[in-house]
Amino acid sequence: MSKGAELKSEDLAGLFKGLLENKVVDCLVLPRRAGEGGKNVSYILVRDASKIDSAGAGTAAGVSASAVFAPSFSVNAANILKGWTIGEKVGLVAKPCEIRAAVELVKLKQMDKESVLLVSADCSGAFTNQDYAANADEIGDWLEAGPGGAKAEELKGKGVAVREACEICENRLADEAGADIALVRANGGDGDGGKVVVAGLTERGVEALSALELPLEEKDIERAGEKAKIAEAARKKRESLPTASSVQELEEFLRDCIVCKNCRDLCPVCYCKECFFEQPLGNPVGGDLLNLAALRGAVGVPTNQLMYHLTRVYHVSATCVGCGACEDACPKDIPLTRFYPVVTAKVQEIFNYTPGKEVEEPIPFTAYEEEELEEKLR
């Protein structure tokens, strides 16, 4: 049970005003509609609250519920408050992968935990932001609860289908990520659906609740069945990706990688002020790649490109969230997700650790016990 106050989806604008005009807040991250008819979903950082209204587009931020649960994703929000180290407090309003990420910014040092409200909503799986732009009317502000709802699939039919790091998601709800607040979408968006409840998951979460004088009272958000319902799709999902058994398939999966690097620079979790693939060693150029070529006889170019990625994936394999920034980054359209989200969670499950959900349980790799790996290992 939470302390919760279920809300008007159309006063959800008021409610994030009143964060700002408390001073619970000295900014906000949100999501809003923009462009032509509202139809791109993007964030925008807010200071004045009378720059948020409860309308779709235009230079506000229109945060009625089409915005905060639309199911569009553009980049993961994580990335826009790596570095808040400074005094000013900022929330953070953004699906759940998205909040997981900030979590894990604050255990990695990168975000002042005292310095940032996470506020976490529902998601039903989102659709690419180019996608959802180009077929927003058709497909609205929200999918049906859980994976494999009729108007997910009738769309999928017509060749425009959520995002495959949506689908092996087993963690798209506001109360699994490690958050200050949680946007529940009342009735799992069906029915009514034009109610949100609003609950406090932590100390502060209830406090910032609190200073905006809602009628709290004991909500249950727990929803043990649809969770289940959406990390069984998911595993099935995971199960049914091809997977590469061997550096030669692996090498072929990556083939027309050209290390532009764009998936390591849209990672929120990726954060290396000096990255190993930025020095001599890791970019070779000029006579650092001839004299490889001298080394070796011949060198194939872009360099290190198996290299980059494994590389990669083990620098990330405890703390990927699988928002799948990674593959909407690349230019050349390799599924990334199905390398990047589906080996670390592999990893992840060997440790038991779940990235973002809880900011006080350590990384694995920063709390290392011998042999706590026996078990795994026989």
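Rigid core: the largest C-alpha set superposing within 1.5 Å between the two forms. Positions refer to the first chain, counted from 1. Given the structure is predicted, the values throughout are model-derived calculations rather than measurements. First, how it differs from the form predicted together with its partner chain.
- The two forms, fitted on the rigid core, differ between the two forms by 2 Å or more at the CA of E369.
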Second form
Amino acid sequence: MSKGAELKSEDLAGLFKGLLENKVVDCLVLPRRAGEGGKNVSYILVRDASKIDSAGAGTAAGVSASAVFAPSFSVNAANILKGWTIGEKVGLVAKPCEIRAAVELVKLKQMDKESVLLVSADCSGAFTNQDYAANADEIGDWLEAGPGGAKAEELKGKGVAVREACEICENRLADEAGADIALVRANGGDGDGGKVVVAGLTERGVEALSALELPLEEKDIERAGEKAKIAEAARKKRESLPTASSVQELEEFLRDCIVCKNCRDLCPVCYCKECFFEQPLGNPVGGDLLNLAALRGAVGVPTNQLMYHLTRVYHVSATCVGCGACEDACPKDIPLTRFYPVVTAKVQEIFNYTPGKEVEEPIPFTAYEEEELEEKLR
Amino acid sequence: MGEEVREKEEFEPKIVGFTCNWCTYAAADLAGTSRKKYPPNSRIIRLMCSGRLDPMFVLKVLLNGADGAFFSGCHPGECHYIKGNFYARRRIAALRTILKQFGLDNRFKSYWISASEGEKFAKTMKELSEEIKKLGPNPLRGEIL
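Go ahead and give the structure of the form predicted together with its partner chain, now that the form predicted on its own is out.
Complete assembly follows, chain above in first position.
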């Protein structure tokens, strides 16, 4: 049970205004509808509450339930807040995968826990934002929860598919991320006219909601059955994805990679300021490249695809939230979802760790048990 | 003797080892001073602690064509720096999980060998060398990556 209140979905914009007006947060990062007919969903960083256009609720431009719950993914919003939250309190309203990435960034000390208020919203799985914008009328504001919803299947037949990363995502409900506040869709209705339960998951979350003078009561947002169903289907889907099982296959998979490192830049949990692959050893140019060619006789250029991706998958092995931002970022359309989330899930499994679920749970590489894992070493 | 068989017999694997200064490196030293014989296939790189092992080192040597790689440190609980090998163990477990996905895990081994176990070190190197010989050369050797 969590402390929460039920709102009409058109009142959601008012909730966000309230957070700013009551100084619960100094600014808010929010999804909003923009572009022609409000079909494009992207983020804004708001300081002035009057800029939150509640009049635009519905499918028009503006901040509304239909923007918050829209099945559209542009960037991982945690990436926007990475490395600069200082002092001022920033609220982040985003999908569970984005909030989970933010939680990992808190653990990695790339985000200050006291300066962020994390608000996670139920997700139904998402299309890339360009797919969504192009088909917004057909897709609507919300997909049926869980995979294999009729609408999603129908669209798939037309070649507009939910992102693979979303299909293999096991944590799509708001309270599965380590957020302060969860936005839960209380009924299956689309957009306006629907009900949203706002629930405080942490002490800070409940405090924030109390400051808004919402009538808080005990709310049951557990939904264990639905979670189990989503997780089961996602696991099945993940296991059925074709994944390289030898170095040769991996080489083939990465054949088109131009080592632009966009996947790193857009990855919320890849955070090093001085990436190894920007340094001479990791990014051979000029003389380094000639030396390498002398060593091997010949060297493929651009070089280092295997080393780059294998190292990166190790670096994010504990913290990858499987948001699929890497795949969206790839200019060569390499289906990186079949690599990063699939491989990292295996690592997370041996540590029994779900990134971003619990703020207090340490990242596996920063902790240890005295007796463990011996069977995994040989 | 057929050409093929001879070639197989002549294959001498290159194995890169990452060992801890306080235990396994000393064990290798002990194996030497007590004149234990073991195959000369391994090239040892001394680390101050097994916790210094960046899994990237292992990826690098394997992708650059080493036939095998191993890591060896103090027994868990006996680290010179108290807990370095506990952290190393988690990293190695993660690395091996990734290597396993791509069929490279049989070329990377990990051991705990203390400073007094010169005999064990020699025996381990012998077994490792034989095992890698059986696997044959690293298919990535000489490949244009």
